[in-house]
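Only one chain is included here, represented as structure tokens and corresponding to the form predicted alone.
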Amino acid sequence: MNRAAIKQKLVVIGAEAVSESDYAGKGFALDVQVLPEQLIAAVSVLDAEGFFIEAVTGVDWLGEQAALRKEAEAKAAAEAKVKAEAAAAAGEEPPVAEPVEQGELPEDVLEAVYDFNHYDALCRVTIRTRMVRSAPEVPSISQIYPGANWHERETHDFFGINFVGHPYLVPLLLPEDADYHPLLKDFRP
């Protein structure tokens, strides 16, 4: 198995980013961030190179543009304050701040996360994709791994993510009944 190759095919498809990182400390050995329309094409990619699928899950992101927002500010803050102070250094007037803007904060996403695996050399390569959390869609996987059924069905279960073209879509864990999803960060029994 040659890492490069498949990391090429994965760019080739259109992924937003493929990086590769310190298996011993990462835990993978590529990490994939593909928009949800390119997700089957990545998929198609790794089952064509022979990796089986670990794991699906998901990551609700609830919070993180308010704290990017947040840190942008005081990013900003230090600045104009490092500026300020080398003009008083320099006896000038201290530059006027600029405001930072201040405009609609972007949707929260949720984010679904896809561990593969391969038999004859240890290659974990993990697929992440986000959505909007407002319509958490994304392509089911289950007809080119049968065996991610019941774990989008599971992450379905707890994070609300809707599998598209999934063959049976019920819960596997919570009650038949169940319109919650326990996962998500704003979820209040």
The other form holds:
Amino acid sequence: MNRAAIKQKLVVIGAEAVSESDYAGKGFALDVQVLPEQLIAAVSVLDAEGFFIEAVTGVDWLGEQAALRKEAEAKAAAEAKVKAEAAAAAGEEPPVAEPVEQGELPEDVLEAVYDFNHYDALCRVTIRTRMVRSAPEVPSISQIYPGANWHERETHDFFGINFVGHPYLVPLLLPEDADYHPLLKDFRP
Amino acid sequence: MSAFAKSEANETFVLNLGPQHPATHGVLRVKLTMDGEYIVEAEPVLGYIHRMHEKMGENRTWAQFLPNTGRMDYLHALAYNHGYVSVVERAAGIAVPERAEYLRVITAELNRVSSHLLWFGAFILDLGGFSPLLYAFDDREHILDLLESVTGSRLTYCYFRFGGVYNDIDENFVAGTRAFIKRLRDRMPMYHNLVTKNIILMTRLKEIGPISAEMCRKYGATGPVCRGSGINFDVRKHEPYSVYPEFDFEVPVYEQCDSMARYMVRMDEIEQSLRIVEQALDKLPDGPVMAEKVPKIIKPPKGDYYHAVETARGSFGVRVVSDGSNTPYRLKLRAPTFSNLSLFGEACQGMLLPDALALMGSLDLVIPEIDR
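Following the display of the form predicted alone, present the structure of the form predicted in complex with the partner chain.
The complete assembly is shown below, putting the previous chain first.
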């Protein structure tokens, strides 16, 4: 099991980011960020290397974009304050703060998280892919790993993520007529 | 025409197995499409006791979720305790005193033996043998008494805390455990004579319900299911946690891939767990059982963390996402039997119905853990 070789293969297929994480602190060895259309290629790499599927799940990042903007604004305000103080200390006119262009907030995302592990070597690989909340679509990997079938159904139950190409995307754990997704952060029972 | 002969014409009927059926170990429903006595298609239907533990995790503080962990796999609750406290300790950077880790291993391994004993009794019951269940429950009762004396409960344990365990053991527990180890070692040959070497059991299990190693990989099977298919994978050795590296124990692996192999793996694991408990009692260090200065309100730094432990049924993993607040942002529970059962539909195609029940029993299902 060569971690560097796997990393290289994932970089070749164009994964957005492949980083080695601190195993003792995090519990996984490789953290891979891909676009939804690269997912099949990335999973195929792991399949060819003999990985087994551990789990598929989702994370709802509702409010993340607003939080990021707030953080950026706070940072900009702090910088402006420092500049103004420096200018005042030098006896100059404080610079006029330029109004920052505030466009529409980008849409929040849902994240699908795939965990893979290897029977022979300690190498947990986490693949993440992000999609907009209004149209959460990602290709199904159940053709490669039949075990993903149930995991994807469960994730669809909880988050409403649409796994395109899934053979049987009906509720698994929720009632058969369920049309709600309880793990979305804006879900109200 | 005999019902056992496969019919030429496509005459099938649908048979509902469960949700209230003793052989499905709880409320699992399997929709079977049958051709006579042969299974054409099997579709497990889940969710009858789904309780949304993952949402509950997002609604309470890190510590308040602890009792939930004992209510998923109620047969090996301490391993679930262990998985959850370990991931939070990893996230929040809490160091655990060595004595506490030893106590965790001792109690979790005793719990594993009690889980395997219950599986043994229930499995033979599935196959039509009633009395082994009573023998197994007799032995299991001793473990429940021992664990009750130290944890305060008999089934849904909540004994581990962030940074240690809630209660220290006393001399009675040590003496009682040593006596129990001797007792069970004396009884194991009886189990093997009574059950394992029984010709009826062998015929019911050998070459029945084959699960190949490749199938295990594609479905993510872990625990005794994959070890019965020749895969040497045990989280305690593969991804060592707690103080397991300090003990000398083996991982039983059988190559036959059939129900008998999975049976033998669990029977051998009982002895290995007893070995671990024995060594842990011998080496048990002195010291505190709780770390000092564990913050009352836990706020792990932002990020996501994973921790896996080996339960009686396989690899249980917890993935937590923390946003730095006092409640988990996301809590994913990876239940081993969920993956193990997902291969049942493919594995039982073409099997006779009673053989499929033997295969299902050999998977050691605990439905509350699958449904969560």
